[in-house]
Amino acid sequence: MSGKEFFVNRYRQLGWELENAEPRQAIRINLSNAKDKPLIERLRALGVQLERVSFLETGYWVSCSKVSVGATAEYLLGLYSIQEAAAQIPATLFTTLKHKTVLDACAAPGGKTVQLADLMENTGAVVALDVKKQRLTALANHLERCHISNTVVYNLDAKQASRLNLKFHRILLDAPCSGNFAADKAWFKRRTLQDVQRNAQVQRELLAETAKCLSDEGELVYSTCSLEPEENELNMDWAVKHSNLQIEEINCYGQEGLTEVFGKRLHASVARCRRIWPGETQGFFVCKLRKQVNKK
C-alpha cells in the first residue's frame, strides 16, 4: 500500500484534494538577541525583502533575497533563525514559559529548542534530548549561535525520558514522523502505509513515556509534519483513552482535527487539534494536552 495514487485517495477521503504546494522560506526573529536592533531594516539594506506571517508574532516570509539568509552577519549573530512557518507554531502554544522547567523531547536540529529558550528569555531550564548522537553537534551549534544559556543537551532516547527522574512544567514532543510530500519531492515514491504505522507506534511510545514526566499542572504540546491520521488524530484519540491525557483548546492557524477517520469515530475533543494541509507552509499537525483531572 504505497504510491501517489494510494495516498492521494486517502487525502480525498479525509476531505482534502491534492494541490501543488510551494512552502515559502520563513525566518523567526530571536527577540532576546534582536529586541534593540533594527533587524528588518538591516536585512532590507542587504536586499532581503520580508513579509509578516499573519499567524505568527515573530515570523516572516522571505519574499525575495539577494543574499543567502543563512549567511548574513545577522544570522551568525543569532538575531534570527531560519524556521519553517508552521514549525514555529508549537512552542507558542504553552500558556507561560518563563521560569519553567521544559523538556524538548526530540530536539535536534534545534530550531524549536532555540524558540523555546527565546520565549523563556533564557530563564528557567530547557532539557533537550535527541536519540542520535551525530545530530547533537548541529543542536549545540544552533544553541551557541543564538546565545542560549538555559539549555542542557542529552544524548538520550525520549522513550527513556523518565530515567531523568524529573517532572517538567512543559513538554514539547515534536515527534519523528513520516513527513509529507510538500517538504520532500520524492515522498510518494518512498513512503508506504507500513512506514506510517511503524512511526505511529513509536509516537505512542514517546507519548506514553513523556506523559510520565509531566507535572500535575503541566502542558504537553505534540506536533508532527505528517499528513497521515495514524500519526496525528488517531494518536490523540489513543492518548485520551489510554494515557491519562486530555486535549486542550488552542487558538492557532489550521483546521480543526478530524473526528472521523476512514469510518472510525474519534473522541470529540480531537477537534481541538489543528491540522494544516500543505500550501504556503508544509503540512503540519499540532495539539496541546494536559493530565486528565479526576472529578470527585
Second form
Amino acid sequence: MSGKEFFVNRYRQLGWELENAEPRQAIRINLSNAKDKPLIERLRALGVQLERVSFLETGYWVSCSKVSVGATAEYLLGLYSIQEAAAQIPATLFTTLKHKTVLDACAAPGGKTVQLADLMENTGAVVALDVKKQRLTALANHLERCHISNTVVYNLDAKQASRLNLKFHRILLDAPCSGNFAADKAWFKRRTLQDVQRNAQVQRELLAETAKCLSDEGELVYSTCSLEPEENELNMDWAVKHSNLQIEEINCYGQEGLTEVFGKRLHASVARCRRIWPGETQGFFVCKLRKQVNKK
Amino acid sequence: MKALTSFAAKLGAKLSLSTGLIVEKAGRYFLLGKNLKGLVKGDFYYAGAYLGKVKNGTFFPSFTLLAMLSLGRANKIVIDKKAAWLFICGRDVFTRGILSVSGTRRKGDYALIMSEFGECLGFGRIMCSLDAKADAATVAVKNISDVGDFLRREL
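Previous: the form predicted on its own; requested now: the form predicted together with the partner chain:
Once more the chain from above appears, this time first in line as the rest of the complex follows.
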C-alpha cells in the first residue's frame, strides 16, 4: 500500500483533489531583536521584497529576492528566521507564554523553539528536547544566532520526558511525522502506509508521555507536517478518548479537522483541529489540547 | 570566569556577571537567567545565553557575548555597509571602510566591529595605528571572528 495513486486516492476520499503545490518561502521577524518596519526597509534596500502573510503576525512571504535570505547580515544577526508559513502557526496558538515554563518536545532544528522564546520575550523558560544528538548542533546555532537566553536543551527522547520531573504550563509537540509531498518531491516514492502507521504509533506514545508532564489546565499544541489522518485526526480522536486532554477551539488558517475518516466517525471536537492542504504552504495539521482536571 | 573577564578586558570592556549564574559544560560557558537556574541539570547540552568556549587554553567568545560587550563601554569600530558585508564574509577591514572609532586606536589592540545600525558583527585586531593617516587600501583591522561563522559552521 504505497505509491502516488494509492495516496492520491486516499486524499480524494478525504475530500481533496491533488494539485500542484509550490510552497512559498517565508520568513519570521524576531521581534525581540528587530522592529518590523525598519527591518522590512533594510531588506528592501538589499533587494528582498516581502509580503505580509495574512494569517500571521510576524510572518512574511519572500516575493522576490536578489540575495539569499539565508545569508544576509540581518539573518546572521538573528533579526529574522527562515520559517515555512504553516510551521509558524503552532507556537502562536498558546493563550499566554510570557513567564511560563514551556516544553518543546521535539525541538531540532529549532525554528519553533526560537519562535517560542521570541513570543516569551526571553522570559520564563523553554526546555527543548531532541532525541538525535547530531541535530542539536543546528538547534544550538539557531539559539545563539537569535540571542535566545531562556532555553535549556537536553539530548533526550520526549518519550522519556517525565524523567525531567518537571511540570509544564505549555507543551509544543511538533511530532516527527511522515512529511508530505509538497515539502519532499520524492515523497510518493518513499512512503508506504506502514510508515504512516508506525509514525502514528510513535506519535501516540509521545502524546501520552508529554501529557503526563503537562500541568492541570495546561495547554498542549500538537502539530505535524503530514497529510495522513492516522497521524492527525485519528491521533487526536485517540487522545480525547484515552487521556484527560480536551480539544480547544482555535482561530487560525486551515480547514476544520475531519470528523469522518475512511468510514470511521470521530469525536465531534476533532473538527476544532486545523488541516492545511498544500498550496502556498506545505501540508500541515495543528490542534490545541487542554489538560482537564478531575476527568479520568 | 577568568577567561571571560580577561577577554572582555582585551576589548576595553568590563564584564560583571554573577558567578552563581554561570555554568560550564565541557569547556563551554553559559549564563543562566534566574528562571532557568532550577531547570538546568548536569547533562544539559545548551542553556541560557552561550558565552563562549575554552579550547586548548584559548577562549573563543560567542556572538552573544560580543553583543553583550558592545552594549557598554568597549573598543568599537563602526564600519560602512560594504566593509560590513566583506567583514561577515571573513575579510579584513580596510581603512576606507571605517566610519568611526571609539576606545583604543593603537596597533595590536582588539576592537569590536560594529555595523552602522549599532549591531556587533564580530571582532578583530587593529593592524595599524588608527590615528595615523593611512592609505585607504591599508588593512586596518584583521578579522578574528565574524557572524558569517554561522554559515561556515554548517558547511
